[in-house]
Each structure stands twice: as C-alpha cells, then as structure tokens.
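One chain comes next, on its own, written out as structure tokens in the form predicted alone.
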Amino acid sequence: MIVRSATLNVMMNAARKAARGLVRDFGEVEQLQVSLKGPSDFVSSADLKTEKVLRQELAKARPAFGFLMEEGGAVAGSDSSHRWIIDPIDGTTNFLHGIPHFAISIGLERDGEVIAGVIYDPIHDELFHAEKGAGVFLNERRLRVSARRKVDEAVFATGIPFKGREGHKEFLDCAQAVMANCAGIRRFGSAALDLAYVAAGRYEGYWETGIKPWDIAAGIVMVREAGGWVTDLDGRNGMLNNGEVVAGNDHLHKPLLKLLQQASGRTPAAD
C-alpha cells in the first residue's frame, strides 16, 4: 500500500482536475485561440485555463504557499518557505500541433529544495508522483532508474534549442559527442516527461540547457527518488537557477556529464 502525504494528494487531485479541461481542449486543438508569445514559443487559452485551475486548487488547500508559474509568474505567499512551481502544459508546441505528448507539472519547493513533484500525462493517464524520502511512483507502481551500465547501450533524451534561443552550436557539439557513443538520442518535446521517463527507466539519461524551473522542478525529485542523479552541466545543484540539467541513472550520469563537459569546453567540478 502506498502511503502519501496530504500535500501530495492535493497535488495529484489538482493535476487530475485541471487535466479534464485540457483533454477537452486537445480534442478541439484547431479551434483554440493562440497568441504568439515569442519565436516558436506559443501560449494557448488552454495554458491559461489549466494554470488557473491548478492555482485555485492548490491555493484552496495551502493558502499560505507562494507560486512560480509559467504564465502567471512569481506570487509571494505568507509562508516564505514553501512555493508551488507550476507548468500547466509542458509541451505546448506538441499540444498545439495535435501531438499527444505533453504534461501538467507541479513541483513543491521548500527553502529552495524541491521536495515533491507530480507530472501528469492526461492522454495516456500516466500520473508520476514523488516525495523526498518516500520514493517515486507511476500510478500505483514504484519506479527505479534503468540498470544499464554501458553508454553504448543507453538511450538519452534531450531538448533542442529552437529559433530565438541561444546555444545552437553548443547543442550540436554536445549532441555529436553523445550520439557517437550511445545507442540513440530522443527528442520528444517535454522536459517534464523526459525526467519522468528517466525515473521510470525508459531513458538512461537526459540533458538540456535554456530550461525553466517549472519545466524541471517536479522531475528533479522524481529522478533522485528513483535512485538517479540530477545536476547542472558543472556537476552542481544549480539547475533551477541556471537552466541547465543533466539527469541519469546511477551508473551513467557521470559518463554522460563528462561527454557533455568535454564537448562544451566545461571544466569538471571537483568531487
């Protein structure tokens, strides 16, 4: 039997409630009103509606907590120690193109550390959830990172910088270094699900730069609770601040990190 905290139950219920409207909107994706938020970076009415439901449900249960949201920005709470980190649709571009690979992501931060996370893929009804010290689960099944030990047997995920983002050359250098050594690289367009898939053992690792806190907050605690490692490209814990993330199982995080550091000209952090 899985024992969950009241707070994690709140997060899971909020994600499921918000997903109902999201699934309806996905079925009518061609009728959505879409505004251009930036080059190749769209925001839809579905983003805003989903975020509104999430904020209402979480604030109702924990009114003192603050928020950091993709659309609504930062909102301070009277409890300065706790903050919700929310992405209403991680994979918005997929959503708007009718590609069924996107997720709701909710992280809970306490004193700068993410202590709980929920990532919900409503199309496939896959609800990933984790709490620090209590493990990570997919629906009712406990997860563990992949046991593969060799880079040449590993499949890694990544995110590709699109138009308007910096880092194209560095990404190509890193991708070339990784693809020359591994079994394959995948790019599916949702950082939250990439991290959840590492926790589930579907990928051996994942890396990306130029990423936002709401894309990765929930996934960080999931990978760690599944026995994996998550750092930035310097091998440190700066992911939420510098937008860099390298995740992997306990055998392949270091080899992946080393390949990326060498390709990008980084000096490895001291152990």
Given for the second form:
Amino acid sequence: MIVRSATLNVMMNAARKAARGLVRDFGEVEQLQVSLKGPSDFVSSADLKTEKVLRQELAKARPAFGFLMEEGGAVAGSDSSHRWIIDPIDGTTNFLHGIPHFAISIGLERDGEVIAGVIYDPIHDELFHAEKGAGVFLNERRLRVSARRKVDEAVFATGIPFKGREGHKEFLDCAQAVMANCAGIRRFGSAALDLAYVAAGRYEGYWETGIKPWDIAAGIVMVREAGGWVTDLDGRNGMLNNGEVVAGNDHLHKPLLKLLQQASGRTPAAD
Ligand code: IPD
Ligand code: CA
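Right, the form predicted alone is done; let's see the coordinates for the form predicted in complex with D-MYO-inositol-1-phosphate (IPD).
Full complex below, order starting with the chain above.
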C-alpha cells in the first residue's frame, strides 16, 4: 500500500480538481480567449482559471505557504520555509494547438529544496506523484528510471528554443552531438512531462536550457526518487536558478552531460 503524506494528498486533489475545467476547455480549444503574452508565448484563459483553482485549493489547506506561479508570479507566505511552485498548463503551445500532451505541475519547496511534486496529464489520466524519501508513482505504480546503459540505445527528450528564446546556436550544437550518438531525440513540448517520463523509464534522459522553475520543480524530485540524476549543465544543482536542466537515468546522466558540455564548450564536470 502507498503511504502518502497529507500534504501530497492536498497536491493531488488540487491537481485533479483544477484538471476538470482544463479538460473541458481543451475540448473547446478553438473558442478559447487567447491573449498574447510575448512572442510565441501564449497565455490562455484556461491557464489563468487553472492557476486560480490550484491556488485556492492549496491556500485553503496550507494557508501559510508562499507561491511561485507561472502566471501570478511570487507571493510570499507567512511561513518563509515553504513555497508552492506551480505551472497551471505546462505544454501551453500543445494545448492551444489541440495536441493532447500537457500537464498541471505542482512542486513543494522547503528551504530551497523541492521535497514533493505532482504532475498530472489529465487527457491520459496519468498522475505522477513523488515525495523525497518516499518514492515516485504513476497513479498506483512505483516508478524506476530505465535500466539502459548504452547511449546508442538511448532516447533523449529536449526542448527546442523558439522565437523569443535565446540559445538557438547552442541548442543546435548540442542536438548535433547527441543525435550522432543516441537512438533518437524527442521534443514533446512539456518539460514537466519530459521529467516525469524520465522517472517512468520511458526515455533515458532529457535536457533543456532557458527553462523556468515552474517547468521543472516537480519533475526534479520525481527523477531523483526514481533513482535518476538531475543537474544543470555544469553538473551542479543550479537548475531552479539558471534554467538549465540535464536529467538522466543513473547510467546515462553523466554521458549525456559530457556530450552537452563538450558541444557547448563548457568544462566537463569532474568525474
Ligand atoms: C514550456 C514547455 C516546453 C518547454 C518550454 C516551456 P509552457 O512551458 O515546458 O516543453 O520547451 O521551455 O516554456 O510555456 O508550455 O508552460
Ligand atoms: Ca511551463
């Protein structure tokens, strides 16, 4: 039997509740009111509504905790140790294009460390949940990163920068180095699900730069609880601050990191 903390239950219930409206809106995606937030960066009314439900549910259960939200920004709580890190729709571009691959992501940070995460893909009813020290699960099934050990058998996911994002040249250099050595690269369009899929052993690793804390907070604890590794491009723990993320199973994180460091002209991390 899975033993979950009361806090994780709060997070899972909030995600399920917020997802109801989101699924309805996805069905009517063409009628959504869409406003432009910046180049290639759309924010939909569904995004705002979902975030509102998540915030209400989480604040009701833990009124003292602070928030860091994609839409609403940072809101300090009276408890300065705890903070919810929320992405109401990770995969907004997919959502707006009617592509059924997006998720709600909720991370819980304590004193700067993410200690619990929920990522919910409502279209496939896949609820990934993790707590530090207690494992990671997909619905009721415990997850473990994949056992593949060879780069040439590995599938890696990534995020491709687009108009308005920096790092196009560096991305192409990295992609070239990785594609020449692995079994395939995927770009599914949700960083949160990319990390959850690494935790689930669906692919061996994932990397991206220019990413925000709400894209990756929940996924970081998932990969680690599944026995994998998550670092920034320097091999350190700076992901939430510098927007770089390299995740992988226990065998392939290091080889992936080395390929990326060589391709981007970084000093390889010490062995
Ligand atoms: C985006 C997705 C995408 C990643 C981008 C993110 P959004 O988040 O996670 O996979 O490549 O870097 O901005 O805009 O859909 O919430
Ligand atoms: Ca996002």
